[in-house]
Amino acid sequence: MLKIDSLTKFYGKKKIFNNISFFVQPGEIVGLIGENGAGKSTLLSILATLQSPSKGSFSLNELKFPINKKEIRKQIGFVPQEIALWEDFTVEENMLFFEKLSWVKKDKDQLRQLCLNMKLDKWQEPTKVLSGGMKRKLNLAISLIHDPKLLLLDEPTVGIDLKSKIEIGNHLKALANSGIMIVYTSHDMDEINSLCDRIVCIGEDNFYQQLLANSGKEILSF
């Protein structure tokens, strides 16, 4: 379980967010929503152990940050909004490259299956010729190489075609069904409503809470 207790972040005197507390259980997809600048990406970065909170704490499967930072990091798959791939490498070469950096080793067939699981069948093509949706799928496949227990996804379907959105969404549901915890940010409320079990809204603008008021979902606001 991911437990977040009173996380607060300041940059200098500027408050980004304050006293955020929630949990994510194995098999859950929790949506993280809010206006631009509310701190969604910053919160994901903290949970990915790339930043430290100003106050508060979190733990993953009883491992506490920052004491168990290295052990926590091994259980996390993080997909930032910016696509981070080697454009001149093929899909295969990207997967093999990132597998070399992983503490969980997989052979070529296992790596290819990670791609096929989300309908990414372009194996020998250079990454630079792939569609935006295919690149997003490859980014996600790379994050799964080390069998993470928690996936942190920062707008993983932004700017892509509907077919790829649906295929990624279906794969995320399958991952959750296998017991993976997922925290997912998006500005697409239809996507949030269809994918997420619970929703966390951060920031002072209540626009998104109003949009989801009749969704029947549990919504936490901070």
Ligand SMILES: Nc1ncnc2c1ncn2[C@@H]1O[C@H](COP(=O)(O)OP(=O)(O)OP(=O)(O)O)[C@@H](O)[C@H]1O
Second form
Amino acid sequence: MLKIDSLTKFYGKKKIFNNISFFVQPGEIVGLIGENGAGKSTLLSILATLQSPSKGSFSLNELKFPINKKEIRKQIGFVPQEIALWEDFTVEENMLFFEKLSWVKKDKDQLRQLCLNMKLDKWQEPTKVLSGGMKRKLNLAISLIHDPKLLLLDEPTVGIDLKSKIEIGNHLKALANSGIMIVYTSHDMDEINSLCDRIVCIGEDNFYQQLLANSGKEILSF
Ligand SMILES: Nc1ncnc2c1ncn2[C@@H]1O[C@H](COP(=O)(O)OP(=O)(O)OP(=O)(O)O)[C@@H](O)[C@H]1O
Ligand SMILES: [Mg+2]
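Please give the other form, namely the form predicted in complex with this ligand, since only the form predicted on its own has been shown so far.
In what comes next, the whole complex appears, and the chain from above leads the way.
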């Protein structure tokens, strides 16, 4: 279980968010929404242990940040908002490269299957010739190489066509059904509504709360 306890973040004197607390249970997909600049990416990068909160803490499967930072990292798959790939490598070479960096062993067939699960079949193509949506699928496949317990996805479906969005959504639901926890940001409310069990809203404006008032979802506001 991911337990987030009173996380607060300042950049200098500017408060980005205050006292965020919620939890994610195995099998759950939690949506994180808010306007541009609300702090969604900042919160995900804190949970990915890439930066520290100003106050508060969190734990993942009883491992507490910051004491157990290294162990927490092993259980996390992170897809950042900006695509992070080796452009001159083929899809295969990117998968093999990130497999080497990870602490699990996966053979080529297993790595290829992760891409096929995302409906990405350009195994021998150089990454630089892939479309933006295909690169996002590759980033997602890379985040799954080490069998993470918690997936942190920062707008993973931006630029992805509707058919692929639905395919990725179905795959995320299947991952959740296998017991993975997912925290997921998107500006697409239809996607949030169809995928997420609970929704966390960041920001003072209550625009999103009103928008989702009739969704029947549990909404937490910070
Ligand atoms: N390294 C940094 N130093 C100072 N301020 C930062 C830094 N990173 C982000 N910010 C500020 O923190 C706020 C939150 O940014 P963040 O990227 O987390 O928002 P977001 O909710 O992900 O927005 P978007 O929907 O546009 O992706 C913004 O005002 C941003 O300018
Ligand atoms: Mg962001």
